[in-house]
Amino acid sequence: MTRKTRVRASTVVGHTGAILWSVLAIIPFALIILLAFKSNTDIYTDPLGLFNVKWHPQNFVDAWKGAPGGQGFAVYLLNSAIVTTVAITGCLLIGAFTAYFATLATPRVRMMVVRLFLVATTLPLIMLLIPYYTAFNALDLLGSPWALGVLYIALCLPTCVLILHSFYLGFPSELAEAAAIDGLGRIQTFVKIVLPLSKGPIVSVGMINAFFVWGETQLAIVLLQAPGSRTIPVGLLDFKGQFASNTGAIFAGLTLATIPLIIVYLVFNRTITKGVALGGVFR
């Protein structure tokens, strides 16, 4: 087998794998959209059917209005936006600062910081539910999207620090030295030089954590008990009762909830891809 043939074969295998992976990623979204247009009966009797099906676009109207006794989708959307904005803004500011200055520390201190955040990624979320609930209850913060956003900062920090730390390890030291010659301190160098050049990895980390925060339910369902404070995933659970459920409205709500994420991803697609490539190798 010639070298040209081997390269062509590897290219075909790579493209085939990419296509299969894309199909596997698209299938769940396609099913959600399909089921969002079906009635409860068709969802359970013929979930994959495309013909002889009575389409039910009323699901989207029901999802937007909200379940009886709950709030409308617009309220849940606003709460999700508040939680995500607070969490991602705080996470990126603290995480970028921590990751950069960890690279300036001694190798021993740097490794301690990295290992600390690596351990934090292994903690199961279910183990933190009772302590968080106790703290929120004692501080009278149950039902506060703002407080939940602050909590998510701590949960998103490990991912943020580890990826950005990898990027900053390869950051050109000549730029920092030139800034020092110009009279800039370390913090000024970080703000004026490092941050603007870290746009790609920062946007990538922000999107990764935003996907987690936007869809997180386990903590939100415990800490956001008031109907007016619920995020989208928790609010959609109002459609599922003890004796009956509006499954079509749930899938319609999930479809609506996905639209903002798709828009943001399409806007920052190039930046995200570049950022993951720059910050994806841990050293």
Contents of the next structure:
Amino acid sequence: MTRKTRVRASTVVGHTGAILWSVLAIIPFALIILLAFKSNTDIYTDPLGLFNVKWHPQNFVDAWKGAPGGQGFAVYLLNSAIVTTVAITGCLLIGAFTAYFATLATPRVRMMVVRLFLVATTLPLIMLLIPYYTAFNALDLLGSPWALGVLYIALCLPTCVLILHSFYLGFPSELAEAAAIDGLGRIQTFVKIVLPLSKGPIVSVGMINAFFVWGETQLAIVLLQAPGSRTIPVGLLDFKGQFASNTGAIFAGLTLATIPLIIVYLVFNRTITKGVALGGVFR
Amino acid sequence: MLAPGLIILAVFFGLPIIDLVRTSFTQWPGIGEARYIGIDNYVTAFTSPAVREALFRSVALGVGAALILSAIATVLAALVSGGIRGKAFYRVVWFLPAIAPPSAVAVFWALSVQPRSGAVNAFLGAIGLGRTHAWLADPSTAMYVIIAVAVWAGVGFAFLVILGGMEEVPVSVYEAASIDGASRIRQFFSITLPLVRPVLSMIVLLEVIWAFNGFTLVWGMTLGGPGNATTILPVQVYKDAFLFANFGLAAAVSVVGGLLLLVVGLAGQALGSRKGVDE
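Following the display of the form predicted alone, present the structure of the form predicted in complex with its partner chain.
Below: every chain and molecule of the assembly, starting with the one above.
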């Protein structure tokens, strides 16, 4: 075998692998949309069929309204929005604040802070599940999306601090000094100068955490006990039970829960993937 | 200035752990007074076959899924950093499964492997492999399906991180190797792999931890069944506490599983993050 044909053979294998994985990554989303528009009978007789599909948009109406006696998608959407907004606003503000002032501290204090947050990232969720439940129960907060949002502030904080900390390490100290000469206090400097200059990393950290919070299920199952307080991921699992005989509606629910995220991702994919690469070592 | 962050850390991570340990020494049905019973829960946890099997399954899921998905992600990252055409497209597409909420992933795949209505079985039927196997209802295949789905969902994230590591390797190193006549494959094993080892060990460790904790996939696909065939540790804890109202035992099981994972995690961080933190 000559050198040239050997190179070509490995390129062919490489391209085949790349295309194969792309198909595996895309097909499920295409299927979700296709099956969301099929009637139950069609799903059972010919789930993969692309032709002779009788379009059945009623599935989306069913999913949006929810099964009789259950909650509709509108309720889940509102709860997810509350949880995510509270969590991301809080964790970005406190996270940026902590990360910035950690870089101004002495090296020993800085390392201690970083280590503490690193330990927090490895802490498995099952160790927090029962204590959180106990606390929420005692404070009568079971079923409050607002309270769950506050909890997610804490859960997102370590990632947030670690990623922004490595960004602020390279931040020019002249800026803070110039601000001090202009008579700005340390907190004023942070709010007026540091925050606006770190918009890029803050957006990518916010995105990564927003996707985590939007999809988190285990805590939400335990802490959002009232059906009307459930977020989309928990609602989706309820859906599976409620719509046991209406598979089309479940696929419509999956479409409503997933496709908007995919669209957001396609618009912001540079920011998100950059944030992942930035935070990969820490997460 | 560091107070707010550190207070949150203490209140939401420190206090809960203390509370968990306290609960693990009691018998508590979830309401009323907890009764102190010493180490009974730990004795039960260590002697119970159910707990031992759940622990074993968690390790199998953690290690199995993490190794398989990291291997696939490394190969994909090597393809893209090796200058394959369509790099921008692959970067976007391969991350898609990581964007879908885990419970949506679970519900979708659970429906897709159903015997009559599932797309996977319809596809297998179309290529002549039969379409009647109930993958999730068969205790001997359910866990493999879950591992496969965890791999599908996890490759995208690992791929991006490993790719980030590979792109930091200076091009000149490869050029020098090419001049010396080293083949692409040879370069991958002698240059790329050794140089991205820190990133690689970190991502394998993280994936082990995440898969070990993979409650959502299992709960969404099988609820831990059939029987107990897919009951991993987090599912066991959830069942013990919230279905069987035995919070003390669930707390003890979480302490044991958590400690195990924490030891693995800290050891891995000491090995893997030296580059990231102590620079």
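For the two forms, the rigid core is made up of the largest set of C-alpha atoms that agree within 1.5 Å on superposition. Positions refer to the first chain, counted from 1. Fair warning: this is a prediction, and the values are worked out from it, not measured in the lab.
K.L.:
Once everything's superposed on the core, is Trp214 shifted 2 Å or more at the Cα between the two forms?
P.N.:
Where the cores coincide, Trp214 shows only a C-alpha shift between the two forms that is less than 2 Å.
K.L.:
Quick check on Ile232: with the core superposed, does its CA move 2 angstroms or more between the two forms?
P.N.:
No, shifts by less than 2 Å.
K.L.:
Fitting the rigid core first, would the Cα of Leu223 be found 2 Å or more away between the two forms?
P.N.:
No: Leu223 shifts by under 2 Å between the two forms.
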